[in-house]
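Take a look at this single chain, the form predicted alone, given in structure tokens.
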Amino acid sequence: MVLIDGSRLIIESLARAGADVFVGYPITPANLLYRYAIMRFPAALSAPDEITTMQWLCGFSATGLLPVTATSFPGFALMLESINMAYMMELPVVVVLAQRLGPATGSATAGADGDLLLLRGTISGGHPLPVLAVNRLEDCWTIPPLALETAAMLRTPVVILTSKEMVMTQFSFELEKLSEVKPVNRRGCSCDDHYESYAPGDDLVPDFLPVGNSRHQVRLNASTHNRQGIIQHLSAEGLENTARLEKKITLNLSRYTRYHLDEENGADTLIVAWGNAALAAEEALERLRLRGEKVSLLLPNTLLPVPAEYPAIMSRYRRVFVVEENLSGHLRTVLFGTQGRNGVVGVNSLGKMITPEEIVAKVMGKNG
């Protein structure tokens, strides 16, 4: 047993799975992911701005390196340019969003949950960007190796979206909990006679060449381009081809679909939670049933696209709570919609962590 934060095993894991190079502009609470990966990662350097950073990344990843940044929201903002072209050329990135509580630069050492919304519109076009959130301690360890195969297979950005509590607090943890991390399969490519920077394969994702191959002529570009990556207007080719960064997102889906579910047979009620809420969730569902509550319990790793479980999960239940640090609802908006569903009920707060009694009695309420 051991005192461990969040930050250690992300960085470790992400170590493990061959992440290549770390770039980074340290920001609470993003900082000890930066003091770790700058003593762990195989290469890493220290930009002067989060820019820079992601400039800097997209750079890395062209030469077919798997390069790694962490941040919270006001450096994360200043990506959003940066993580767009990264989208459009198809470059594997992974970017840790520490969450902080907002707006602005808010307060830095207060937690939060609240950058879901920003991130399904990260991407100009509405296009999906795939996120996966640490919901418990474990997770730091098997999220992000997961994270690094889906950049590096779907060749798109990828965020780990956590929390300053899981990054900076140290938990009570049983290292012999933790399964072997093995590197990550990367996407290369088998072209001898012939290759086209955005020729699209079964899975709609184009082989991988890096710049500067002894092969062949790679084109990345950020603008609307064809297959052979030469920059387009409005033509059918074009189009499709930007079509098909959506597709292969929701395509491979199942590929990085992950997420806890507890059910207890004859539970008419199910909490539903992320982030920061999911530690209190899972010890208000186990005072629940010691009152003799059949309630069942979902934790979702992977928050954007909506993976086609969770709707299903959730129709068998009358009552659905859905808890997060977030004042509006971020999940229950994107799984509900703003009209949300009968039934369905927000457990929220702004500022502060929510309670394990906050949600039995709001679970014990019936107000579902």
Given for the second form:
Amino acid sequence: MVLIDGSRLIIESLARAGADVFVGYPITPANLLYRYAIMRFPAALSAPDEITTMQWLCGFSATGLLPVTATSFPGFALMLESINMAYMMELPVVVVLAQRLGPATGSATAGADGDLLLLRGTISGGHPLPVLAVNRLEDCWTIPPLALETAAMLRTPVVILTSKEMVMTQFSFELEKLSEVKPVNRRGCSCDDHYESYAPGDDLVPDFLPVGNSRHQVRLNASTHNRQGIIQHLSAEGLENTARLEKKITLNLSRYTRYHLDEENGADTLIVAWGNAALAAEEALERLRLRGEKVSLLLPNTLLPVPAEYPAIMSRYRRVFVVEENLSGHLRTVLFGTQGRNGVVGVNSLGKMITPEEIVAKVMGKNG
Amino acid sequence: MAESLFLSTKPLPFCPGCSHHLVVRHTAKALEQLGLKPLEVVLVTDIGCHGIVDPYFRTHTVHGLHGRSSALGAGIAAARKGGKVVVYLGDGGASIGLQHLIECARMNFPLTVLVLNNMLYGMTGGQPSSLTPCGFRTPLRPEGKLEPHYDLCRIVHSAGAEYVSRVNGTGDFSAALVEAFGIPGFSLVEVVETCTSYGLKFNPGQKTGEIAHNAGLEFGVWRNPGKSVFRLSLNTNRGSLFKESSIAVQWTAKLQNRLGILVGGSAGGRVQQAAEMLARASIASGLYATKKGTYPVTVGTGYSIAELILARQPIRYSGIEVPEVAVIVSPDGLSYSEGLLGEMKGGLLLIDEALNSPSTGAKVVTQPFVKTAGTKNAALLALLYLLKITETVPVAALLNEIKMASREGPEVASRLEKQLGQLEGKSDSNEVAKERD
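Starting from the form predicted alone shown above, please give the structure in the form predicted together with the partner chain.
After this comes the whole thing, all chains and molecules, with the earlier chain placed first.
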């Protein structure tokens, strides 16, 4: 048994999965991720700010390395344009986003799960950005390698969404139960005679050759471009390429869909929780069942894009309680839109963890 | 256009008379002169008139964000083992990304940046940049730029660049490019031009060289002694983060269920370390544990709150709804926790004798923790005292953690053990405390 925080698991699993280089600025509450990455990654650099961070990372990624950074909202906000660049250039990058209480600099040392709607709108044009949440300590071991694999295979930035509670609180934990982490597959190219930087494969993802290779010319481009990577205005080929960026993320969604579902026969109530609220929801589930309530629990890891499984699961329940540590109900909005659905209730908080008993009270109160 | 190893034969996309033509041709000429092959070169451009030249180069090309090409190029250059990375940047881009240029110089990334300084932002209608000389007229500032400019070359030179030069973009400056490209680390060449579409029209009759001279921007070379070039080095044999962290079970805890403990103190009072030691001691006694910290952003002042959960069963939710035990050793800790202490309907509050007891439903026990152990060890002494009177976890387990924590650990543990003995006689609360267990 060890006393461990999620940061240590996240960095160790990423390193074992084959992440090459970490660049970061030690913003709270991502400080431990930064510290551990410097100790563990094959290479690590301190950057003066988050724009520089993401640009250096994209440079590394363009040469074939698998880079990682960790940040919180203020840093993520600075990275926004550069993440769009990585998305457009099709460069794999993993961003661990440790949420904290906003808006703006908010409270650096207070937890929150308030960045999901920002992530839904991160890529201009509404293109989907893969976002994977760590809800339980075990997820800190299994989700980061999946994020790295997804980034490499789909040639895209991927966000691991976590928050202060998971990356800073220490938990007793049995390392012996951890599964083996296998090195991720890196996207390559078997092309001999001809190569186009953005010619899509069957999975709509282009094969990868690093810039600077001696076999074929590589052209990367952050502006609208054709298959060769040459800047376009509104050519059909350029727009087709831009549309493909969206399609490749959704086409391959099943490859990175993960969730924890604990269903009880006969239950007509479902609790959906993520981030800080997930552990409280698990405990609430246990308390409710001890009181004879029939309740199921969904802890989604893949938050964006929304896997087709979620609507299917939720449609089986008359009442759905979406528990999350933000005021407006980010996941609830993502899942049900602004109009909601009959029987859907939010359990929300600002600046404090939602307690198991608050969830129990809401469910027992028949508010749905 | 003459055949070039590095360029396509298509006419370049720039306005007639624009010095960008010369920059591109001299770049190709200099690279050829150095014996480089096109696929050994990566050209990084960004937004601006220079950024539309990618398709004309037979090198690798990367077209990035406005002002960021030097940082993007730095990443590419640092990760490569050889070859050449050339970055094109406008004066607007240099203004946006000045920080990146300074970092390139400081870190000595192996690349060359050409700043195509045509004294305005051309693509967006001709507003002045930070490099535009005071008085220079542009379409968006026809009265002339009123604000001062800065000398980019001197800034980058002072940041440590190995080689910096400023050249007149109307002549043959390929020799300067050969020299810059041959520098192993970071080099920068500022090519001063006058935008033919916006600059010439609004500043008729003025020569590029005269404008630069009048602005105090001399042509020349500035050097720093060669220094270590930054290249990314991958060490894939770094040790696991898990080594030496396993806690062996050596003691037996008497705690049967679950105990939420709040520890309230001040920064510098080692509250977080004390709580972590108790968590580890609990694990070493066969329990599960969580420990979380709450504190303001200030490092050396203000409250420091630790929440501990010790339990016989695995713990999911790591928050404390209402603590069973609160340990308060400083006014900061008391002030932060008063609301929560008020919610305690039972349980135990251990509080330093110098503090006023708050309104609480908990049984209150006061002891001179600070007076006995000092501010730095008061929290530890209080937790030892808690274990002594509740017997939830053996005192020996926590003393062992204190011993193991640092080189001074054995001495600290020995001192605290003696101080704990001094408190025993003063305690009249054993029965009260044991009710909690």
